[in-house]
Amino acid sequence: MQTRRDFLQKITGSVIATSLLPRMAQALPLTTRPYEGPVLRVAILGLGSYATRVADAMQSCTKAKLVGAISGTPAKLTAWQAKYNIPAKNCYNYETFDQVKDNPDIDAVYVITPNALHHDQIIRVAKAGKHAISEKPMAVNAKEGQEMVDACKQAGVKLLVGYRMHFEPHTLEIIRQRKANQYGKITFFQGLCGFRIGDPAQWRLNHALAGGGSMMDIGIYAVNGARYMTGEEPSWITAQETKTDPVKFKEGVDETIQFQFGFPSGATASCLSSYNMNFLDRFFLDGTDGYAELWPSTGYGPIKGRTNKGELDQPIVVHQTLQMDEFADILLEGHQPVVPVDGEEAIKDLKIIDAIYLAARTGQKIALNL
């Protein structure tokens, strides 16, 4: 952790999509003050496409800085050193990254690798004494997730998960309105998440690396969204799997799963996760006195929302920039977010996903007590 007086605080517009700057210009402050607080120094482990998106977004952060890189590909490390001005001493490969324990210039390691690798890598990060950030899903099942949480607690470090939507302004506004009872008693949630996946050889279609199929990728958004949109934990689950292409979607790799939740209040949810349907990115929340909709609901942006009273007009943000600055507040200042982003939150999602797979496999209604 460090304090840098010359690390200038970016104006609110630094996280606003460039194309929308004119619309927001009147709302921006005319002057800014230098940021003088602590800065979270982050190394990213796994330098794939999403890691690059995070790294690019972090260039606009005020409270978090990319300072390290970990990869099994030497060429990627060389490229990242040049592109992001990362010192060679802060770069490691998968065999040597335990040595990060001796590097005082790194506070946290963000693991952005295939799902099945998170468990061992996060535990190694914890044993190295660094705060751990895992991309979601945190693990391939709840058992492994619990082991990750336990390892971080034993090491005295914090574990966060890349739930970027937990900081998204339209999402938070709907949560605020729901808590203010503007929709009355919540009765129903619908979450649709899906796209047609491409390259059949990619790791997301490899059960050993992904731990499943669409549910372990896009489906987790509907699982998590059902919880934060309704403000409840499901008490029962049913699910049905559909597979039209068993060659592309091999055993253990789900193509499409429909799943339903029941909540203690009597509200229900109907959700769909698919790797074979395009344009599915919608959340709908219904109550006795109103409704809310996000469409798109979880894509990289812009997120759009409306309620029975009209369109929402929250700021358009770069999710990863906002997430990393919020993570800095959590890890360095003890900030508590509106919706949790810790390992315990992730375990709840994993328990639900475990139950969804069980329900789809057995055809039974699965009771839950989270």
Ligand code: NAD
Contents of the next structure:
Amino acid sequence: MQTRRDFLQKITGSVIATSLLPRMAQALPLTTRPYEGPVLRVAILGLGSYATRVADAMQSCTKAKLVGAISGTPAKLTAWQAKYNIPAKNCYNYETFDQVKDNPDIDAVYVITPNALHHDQIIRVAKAGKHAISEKPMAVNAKEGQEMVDACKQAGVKLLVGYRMHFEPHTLEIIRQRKANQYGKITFFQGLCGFRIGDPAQWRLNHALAGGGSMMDIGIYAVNGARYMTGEEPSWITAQETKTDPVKFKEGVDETIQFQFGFPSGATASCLSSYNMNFLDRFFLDGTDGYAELWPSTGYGPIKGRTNKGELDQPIVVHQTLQMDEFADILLEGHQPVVPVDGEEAIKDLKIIDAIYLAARTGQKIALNL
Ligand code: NAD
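Same protein, different condition: the form predicted on its own was shown, now please give the form predicted together with this ligand.
Next comes the full complex, this chain leading.
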């Protein structure tokens, strides 16, 4: 009698490959099956420190692949070609990158340059007919943000923003629990975001390139977090700025801003954005029946969360790997994320930041209707 083992030993490798493997694959759990779906082919524009972090993380992506690079520095392009196996034909500089239009091997361009450059660069990407991904802040004010959204709409491409926390498991679990009413009626959010910034010559302290100071860079996490943690849009804003070092933090570059939101439900938020305080990376959400805390809340991780019921035990992920795979799902398969990552979402943050700066400048309480 022929046993199953005899049978398997007798048949050739090619038979296994052609007839048995597909059925074996069907029997495998989903996670061990090789991915066979569409892959998002991405070029990164601006090869600085965060771009390098994204490129490294993309090496572990399943659905997104780094295939191109755009830089003003030829040596960086050569180094990226070697490090990430990028073909020379997918490399451009800031003068030539509009030619990406004629490159069928690139689906999207991810802009990771200083904040004030995103506007023009994203519009050029849109005009080249490629999906556009911008780092945060998407622009330096809501007007420029709207122009970017309009350009992408007109070109028929999608615009996404690198809101990596929108895919982070602890964050999503708290949002799920809040939606399930586990915390009761939300009453208060606190967002503390800041670090002591170093080199005074860096672009982050140059208004022309940064569009502001700590608010644009790190305070935006508290702005955005206040919205996704409470599930509401602020209807009023107040803000106060303090500056201890006017030499380092020049006119138009905020060192520290405290800001407060009121929400239509009656909940409030109190937040702090600073370039001059360390260890600020904490979100706290309070409700009538419970609370949630993320601490650290927006750093590269590991993110830690707990609620009134105890520690959260969500998986620890590489934010940028997860983000790029999720972006592939959104751009190629029309997936809708739990918290939006599109240009309209970014414009809301920019309208709020515009209002925070206005409130800090004038001392007025600013009404908003987002
Ligand atoms: P960086 O200074 O390390 O890199 C900026 C890159 O832009 C460099 O390669 C630089 O050569 C290039 N560049 C092009 N034109 C330039 C010009 N005129 N002046 C200066 N540099 C120019 O900065 P980074 O930390 O990589 O930040 C880039 C963007 O990424 C910013 O918008 C920042 O807010 C965002 N960022 C996001 C995260 C996140 O977690 N999502 C983290 C860090 C930075």
